[in-house]
Amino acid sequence: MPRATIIDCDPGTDDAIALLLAMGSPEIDLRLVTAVGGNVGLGITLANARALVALGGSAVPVVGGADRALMRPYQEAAYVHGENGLGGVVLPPGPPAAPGLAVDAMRALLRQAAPDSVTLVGIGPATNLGLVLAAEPELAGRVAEIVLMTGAWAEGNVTPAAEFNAWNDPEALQIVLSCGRPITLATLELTAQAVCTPARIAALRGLGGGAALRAACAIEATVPPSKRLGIDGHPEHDACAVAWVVAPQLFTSRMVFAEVDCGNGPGRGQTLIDRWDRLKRTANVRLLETVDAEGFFQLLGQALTRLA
């Protein structure tokens, strides 16, 4: 049976092709698209969000949420997004958004589903997940599992400790964390194993395909290389987290034990990750440790040329 999905997104380019490939794939029932600021700024990534359902045929609807984290406001990365969160890619724009806010969105949604039911997965800073748990929190109940893209159990990608969702809203993440329910977690270590370079590009163009798969490719082409990972391509980020649900053989996983430093010195937002039970506390998270790269880039092609 399809999975009842809730995608949380601040789109950006892997979010827009994290949420293609979700489109694109018959094992998620997409119930419903929050947006979140955190690549860019709301205004633009609920836009994106729009326009990237609109461009995959659903009519799912799409609802705005938090501009600025629990604490502080976010720090944006058009540098590597572009000024308009698609590298400069223009999609013609979608219907306008639901009314309302992402967290009332989300938490109607769980009241009407039954217990254990619903996936939710972030791809952004945790605002808005940490929000409905905090206002809410038996509604973790109706949770099957909760997928994010965040942390690092080494280095990060903004700053030496901290991978970017994770330092933007680190009370939010702690908030899910603590939620007790099913978590598994694609760290930026899992995630530089799905590397989209030009010639994965060109296959992708290779597949034929319509609008879609054409505005994924000009998308993944405007990324620049990863100087962090010294490699001519860049890591697929949040659609690893996509393909955990649609395809989860593909990965190995362990269970450990993971918290987020929320202080203001220089760890904050780091995921601490106990991979080998040092700390012996009961273990709270899924990390994902390897991905089948070719398996995962198949996967991706399939779901895109699938969609119009």
Contents of the next structure:
Amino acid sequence: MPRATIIDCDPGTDDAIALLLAMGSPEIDLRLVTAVGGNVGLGITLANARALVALGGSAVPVVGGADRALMRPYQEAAYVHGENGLGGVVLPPGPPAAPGLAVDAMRALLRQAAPDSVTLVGIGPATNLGLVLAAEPELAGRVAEIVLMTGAWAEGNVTPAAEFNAWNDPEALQIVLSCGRPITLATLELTAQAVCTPARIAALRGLGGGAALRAACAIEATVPPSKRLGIDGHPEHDACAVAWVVAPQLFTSRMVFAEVDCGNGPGRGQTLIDRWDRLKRTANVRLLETVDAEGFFQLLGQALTRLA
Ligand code: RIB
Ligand code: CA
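Same protein, different condition: the form predicted alone was shown, now please give the form predicted in complex with alpha-D-ribofuranose.
Then the entire complex follows, led off by the chain already shown.
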């Protein structure tokens, strides 16, 4: 059965690939796409989400959400994703955003949903997800699983301690991590195993496909190689979260306790992930540990070739 899914995103080059993967995967019944300020400002992430949904040939509603974190002014990452958030690749504009706010659209959808029936995929700062769970906690019971690209149990990518999404809104992330529903984390250590290289882009291009595949490859080609990893490629961060929903068999995982540092020191946004149960705290997240990278890129290629 396709999984009813909401994707909250901040497109963002890797968000773009994640959205196209979702739209090209019959395992996902995409019900709502919401945008949050993150890689670039909300005005751009929302416009990019609309354009990507149109590129994927989907009629799913796209709704704008928070343009800043709960407790901090907005802080962007255009240095990675370019001023337009898609590495300078210009897509035909999508239809107008659906009216209203992401938090209200999510709550309206969850109110109509059966218990344990909706998968939330968060691939940007968790502000919109945190607002939903704080505003109407009882709706958490309608959520089957929350899948997040966020955090790191080792080194961060925006500070030595913190990964960008967690760093951008640690308070919202902590609300999500403590909501009591099944949570799955794709951290930097996981996404570093799914590296998009020039050879993999060439292989995707070789599949033929249509405008969506070509645009995906064009966007991928704009992403600078990862200095942090010292490789000739970049981690496919957000698509790893979607791939877990589509093909969990590609991953291994373990249940762990995790929380995030909401302090104001150098560790702000650090995800403390207790992989060895040293704190003897009840495990609250499924930590994705490994991914079959070849299988991941085959899955991505199959999804992209399904799109026009
Ligand atoms: O740290 C990587 C994450 O931050 C990804 O979701 C990327 O799109 C940015 O939002
Ligand atoms: Ca993102």
